[in-house]
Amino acid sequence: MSHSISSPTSLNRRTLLMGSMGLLTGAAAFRFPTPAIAQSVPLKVGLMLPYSGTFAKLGKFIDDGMRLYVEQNGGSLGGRRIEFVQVDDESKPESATDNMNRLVGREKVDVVVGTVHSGVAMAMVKVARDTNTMLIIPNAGVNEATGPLCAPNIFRTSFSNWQVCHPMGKVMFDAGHRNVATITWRYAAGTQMIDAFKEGFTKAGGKIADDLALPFPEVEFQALIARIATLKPDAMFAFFAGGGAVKFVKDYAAAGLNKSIPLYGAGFLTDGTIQAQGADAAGIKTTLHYADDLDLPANKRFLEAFKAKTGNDGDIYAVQGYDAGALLKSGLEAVKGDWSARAAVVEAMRGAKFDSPRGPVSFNKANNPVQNVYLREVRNGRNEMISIAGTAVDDPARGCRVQA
């Protein structure tokens, strides 16, 4: 069940539950039968994702993945019926606070799932911290969310920007590359992914020839591609996603650089974009916490079910949405659907371990996934696994001090 953010809402049960909690505080020996009450009303899940713009396809696949998980569980998680309220964040940080406040304040959602763009996610994190609203991030890898701004009510089912790019530094050095240039958009995700790669690459002994960047979401790459041709580095490391990734890969190939300067990147360079990139993507190597051909029973089941539901081939975005459902189920099952038992919900979610389509997933002290990072190469129109670049990679959660 779902409705858009503009739909009217009735008096929400959170008010009732909060009132019950206040009475419980004053009379600890007495407890209302809140699980039974809770199960009679749906848990409202706000989906704050990009449904238009550069990242529209990514947002749609996250949405489809989470809805698939809920449908596979009969429309309920932990005995609690799920109702969706969705809002298009358009990947616009300037609108993010208002959108988040409308979900939390007007729609009275119990949990928010979002988003893709790291700048938007930062605003969402601030509102979640200020209001103690449960937030599950199904994509944005901005390090701060599970770093300095970590909180018990903020979880991620995706990755940190550091986590998926740091292993590539050693991979490229071991491949014989010593002098490498980087290119990305100039915004939080781009900067952090490039920095993580550089940390791994320079630690291994490599040198950075130049860092190239342009403002998000610009896609006029010609001047920077000319710069790459002049630099002649051993290889390039890039981060782009969505429509920008399609344009960059095609422009890079059109300039002939793919024949002389191998292109590497964060997995988003080719994830969800290969069909549009076509033959120009062949041979690109990336690191990510998923590969299309992972030979895992959970992945095979997921891909079959996602294809049957949507007609599309599943990808990492769909997996991250799917796992947001799995994480939410872990919390709800532990309290038999009683969302007001928040401490127990958080404890169960932090202790969650499940076999994701991406492989084994658990969570660290900052509520960030601990997971494998794979080296993939574009072959036969897919991101096929070459090897595991890092096993059970755990983000260092630098600056995270909230543990309770």
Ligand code: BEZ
Given for the second form:
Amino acid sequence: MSHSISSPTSLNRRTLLMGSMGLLTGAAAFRFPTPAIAQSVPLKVGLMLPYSGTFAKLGKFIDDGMRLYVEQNGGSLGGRRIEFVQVDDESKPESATDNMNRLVGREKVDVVVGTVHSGVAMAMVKVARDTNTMLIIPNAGVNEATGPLCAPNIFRTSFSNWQVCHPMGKVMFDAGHRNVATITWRYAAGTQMIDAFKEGFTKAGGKIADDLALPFPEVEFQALIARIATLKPDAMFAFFAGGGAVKFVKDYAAAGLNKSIPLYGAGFLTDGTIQAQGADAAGIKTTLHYADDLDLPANKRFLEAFKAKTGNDGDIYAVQGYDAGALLKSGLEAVKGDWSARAAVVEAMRGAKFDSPRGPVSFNKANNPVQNVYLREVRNGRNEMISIAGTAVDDPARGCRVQA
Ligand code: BEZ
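We have the form predicted alone; now please give the form predicted together with the named molecule.
Everything in the complex follows now, all chains and molecules, and the chain you saw is the first one.
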């Protein structure tokens, strides 16, 4: 299977890349297909992801994971060939509405898969609701997407910010930590993940020494690291991801804090970053809905196939992209490729259950995955599972009115 990249069309210097997995000819001519011929027209999937900036690697691994899934299915899902259109969202919330409108309005995609950054995802959710476009979120954890802004056309194959961090509160309390400080970027994902951790930790009886933050995507950590050294909490809880996570972990170790103040975090602190962090990441404990060494046939098959396709070790981002493919297939198969049968597509996707590389996945009433959350530790250059911090963890979907 191949995909082609045509020359970019510029929109305020943003990049639009066209990729195809199947027939390109004829797609544009059939923007309003009748059901009878709909299945012969490729399903157009808009990939709105960061292909540049601090989350560039995360976006690439989601893209690779999704393409791997489609490739393993011969380029078609439920009998529909899949065609991709890519947009680099640069993790910039201020460009998100334009980017999304372009995919929906000009490119006339059938479904959008994106994105990584919670602030960008918020704008995407609003456009998806206004235009009734099907949206599959393959990373961004912004609670609202499957909370107060939940909708039948909005699904997530990743996590909510609450879901992956709440279990860590009890884990850290049970490890004997009583006085913990937090650090993150000051934006939706950072704030919501820290709040979820604090909810679990203070409920268990812990106290918060201080909350430290800097604007996204800044990486000048020195002043905050000096503050941690002065505070001397029992332990730290952190959320950073991508390039920022690499720099934070290295700076923390360079200041010698990893020897005296144990570092914990949301799993993004060490997922997809561990090679670049090297020995500085050793011993960091995190919670996430994935671990590199999960002893599951689906995980082994996935890691082998991902390595064979890309030459890289799979991570949570690749898994979430792969599962976006699996979710799309559930919907398309139920209607034999007739995407216009929206109610049946939604019903099938909401009822989907699959053996993900991360373990069993199903969906709650707000279309957020119900899944295990694992406690991991960086050992031997991998995020190894220590225990299951929460089995079949379900996001509370606060503010989501049950959908029709
Ligand atoms: C977010 O913005 O939701 C996010 C970004 C990177 C990793 C995890 C979450």
